[in-house]
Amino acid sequence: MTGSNEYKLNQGPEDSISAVKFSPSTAQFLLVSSWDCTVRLYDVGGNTMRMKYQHTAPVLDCAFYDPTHSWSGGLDSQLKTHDLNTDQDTIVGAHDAPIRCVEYCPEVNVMVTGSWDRSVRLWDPRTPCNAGTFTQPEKVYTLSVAGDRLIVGTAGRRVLVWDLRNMGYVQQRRESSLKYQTRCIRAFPNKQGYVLSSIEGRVAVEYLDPSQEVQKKKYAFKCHRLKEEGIEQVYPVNAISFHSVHNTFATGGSDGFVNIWDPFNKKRLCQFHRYPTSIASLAFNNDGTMLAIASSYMQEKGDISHPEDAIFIRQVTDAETKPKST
């Protein structure tokens, strides 16, 4: 099933993926967060497994501080730091409820993560210790840094734009343009805005500035549908990963199909095979030669026999990557 620019990776979590994060500043490493309790660290380029450490539950979100540090937390509500080099843990802080979400941003240098309790918190990786609580509206499902600024996306369709630097008050308080659940956010690399994907098969592209003028830019589209048997099927978009040069991002399904997206001339760049099962998380390496694909269902069935769950990494090229010049 996969060509000679594809391999699956060797030693996978032995149940779902939620979340494979790239190294910052190497393409060799990829951090892997799953269901049984696990952060591994892949080198993909060796095709190995480092090394892996434990939660006492699922872990739902895993991120690189810098390249020796990993930092995790998911259904124990603990927020976990990892030194890579001398495999010792430390346990930071946490939340009064599973941590869903965990970032880092560089620019302020702060780690960021978003609760079910209601709240983000930040977190100072040098000491390491909590650094703010911020109560949002609603159960935090995704966020994304872009430059100083968070993009918080809850329950109940809403997103908070925060200023890392002064937390003190929201920024904006947006509500989704898309009718359903928000499962992703991830911003431009270039700051200008983010992209939003829903359980409901469709992403929009939304920017930051609130003036009429740019906002009349904003857009959304259909994607990950099916027809099967004349019937249109429907499905959740998990996941999103930007191109850190292209500022192209692809878009994982639960139909199991990665596509790549031109934002700015609003077409398909390209589709890859269907995979074997729900894409959970996707992520571009530093420079967007790879990209790394978590094929793993995510339940929308119930407890059903399915395939195994496995991460693939791609080789990825400037024709698939890179926008079309009209």
Second form
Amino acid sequence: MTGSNEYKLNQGPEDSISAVKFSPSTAQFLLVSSWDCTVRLYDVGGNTMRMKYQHTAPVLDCAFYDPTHSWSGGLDSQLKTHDLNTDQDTIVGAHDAPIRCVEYCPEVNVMVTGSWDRSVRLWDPRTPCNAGTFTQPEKVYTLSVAGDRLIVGTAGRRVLVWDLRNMGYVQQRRESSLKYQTRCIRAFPNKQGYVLSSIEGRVAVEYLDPSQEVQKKKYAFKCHRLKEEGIEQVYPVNAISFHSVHNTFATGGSDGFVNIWDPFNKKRLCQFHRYPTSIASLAFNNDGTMLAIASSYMQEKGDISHPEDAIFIRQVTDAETKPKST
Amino acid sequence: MGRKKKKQMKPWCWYCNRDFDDEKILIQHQKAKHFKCHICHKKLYTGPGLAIHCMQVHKETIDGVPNAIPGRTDIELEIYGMEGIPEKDMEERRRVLEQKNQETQKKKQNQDDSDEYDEDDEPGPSFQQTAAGQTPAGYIPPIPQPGLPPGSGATGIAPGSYSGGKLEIQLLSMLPPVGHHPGITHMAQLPPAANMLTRPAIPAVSAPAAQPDVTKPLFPSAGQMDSRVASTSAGSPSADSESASPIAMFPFTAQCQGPPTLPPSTSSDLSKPTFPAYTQATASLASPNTGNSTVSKPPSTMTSKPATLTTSSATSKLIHPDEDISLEELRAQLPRYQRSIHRQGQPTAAAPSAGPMGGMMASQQPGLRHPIPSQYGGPPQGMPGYIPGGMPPYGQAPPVGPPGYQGAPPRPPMGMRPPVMSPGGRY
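Following the display of the form predicted alone, present the structure of the form predicted in complex with its partner chain.
Once more the chain from above appears, this time first in line as the rest of the complex follows.
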């Protein structure tokens, strides 16, 4: 059902995809981590897999430090960096439990990992080595970097904002304004706030400035829900990705749909066709011309048979991603 | 938003009282919901226009404006957007909005207060929590027990009465010990204190519950709750450990056990003002193109609990496994992935407490932590985790995660190993 503006990646992972991330400077390269224990690098333009490296257990997240270095971690609790030029691995360090998130903060030049061991660890990418361990109140489920700040979403619906330049104390402790488990948090490119999604088909748009006038602007909306035979099926919203240019964002849910939202006018801009199965991860490339869509069953209904996991690359247009001036 | 004629407040629909960001959106809404002909679906511009259309084209009379709330169905009033709204209704609206704003302010202040109380097992705050039992007080009943002096706890409180009456009695009986603050002060603090139930209450539940069991004979079901909480509090302070049965005992617990304290379906003062943008936005985000009619429903028809989710109600079903842990954690517990974790021979030998891990997948991360492979006390000798020494039944080469068999083999071997098997037994 893919049109000419969308195609499936060849040599995809052999099990569910946990994360897709585009290279920060090269719009063509995509890093993909998977439950098949591999991390793969794709040239999306030519639709080829360029490189693949292994972990000893399923990989839950990956990130580019720079166009030639990828970092990844997963159920093996080990943080690895891979040199994409020399195809060499280095084990940088480890957590005490599986690593769930790996992100890079360009402003502070530090890699950040979050784990189910309830800690966030910083890593200096140049050496590379550990640059601190910071306890969180609960297992880390998601995190996102906004400028020099870090937003951490944990179990128990907690949200913490840290200043990466001063990790001695938590800058803000919040509770998710959604009543259900936090699934994903992504910061706005303009660093003013973040978008938080839950397992209950809902997304909240929140602001970092704690002052009352700014906090009044926060809102939430329902999405990724389908009505079938009078019963509303409510799906987790697993993935969020921001368009770097327009500050609009895409959400992907376990219903298999991808929606693009304009947070300023509070409108949905676009909904793509339904994908074969749950959307596990989304990523816009750095110039906002392409969206990588990982369609992977996430065991929402238990361990049942499901459509094949696949990654789709879609060329997106301004019409789909740009706010409409009213 | 840029509209000049906003009548000093946000545009709202006179027919159904909904708020909109923009008058243009309001008009679109009115045309689609109130001025649309039910016969031919033509969208008219006003109520009278619709009436005339139905009469002339379909020879039918309509008696009221469709989808309007009672009292606002007048078909003869010519209202377009914000124009034509009777002055008295405008004033009424302004008054209602002001009231709501005041409550929002008050609630916002109280929210700030509650944020300061991070860890709470002092008697002070927990008294207030108890006192706030009238509102979303689900887990209040266990809290007062340790605070109650044995005498007052025993007097006159029938074990069977778990309704609000009991809470009030406890409140009154607790005032004397509190002493320095007159009872009125406590009373005044009740509604605000309710907001503190969010996080502070949860550690408070597990902490005081572990204390004296004086009240156990008096409050049998609460006693059970205590023991349950006490056992799981050893494992983790998170409220995730509380299982579903306390909820059966305390009906209103169901609505606010754990962090989601605000009972979603009741229109208590606490739920609305706290996230005004939240509830309003659900209405205003109904993009006309999607016909997403669910947006107009009340914010949530579901209740939630920390350990397990209420996944369905009459009208909606949450597509997520019951346990309130992340999908990745659930998946990592599958045997085929556990094998690859074991293969690394994580040497951590710490045995987490066997109790909570026993059969409760919901309970914590122990299932994922690498203490599990400690059964080998070290390197795995090239054999995948579940197969006990000397029994390689499947002669399996340990390549990465072959989902050859799932579940059955792990169980018997696990039984043979004395310590720390529990997560394996889950499978």
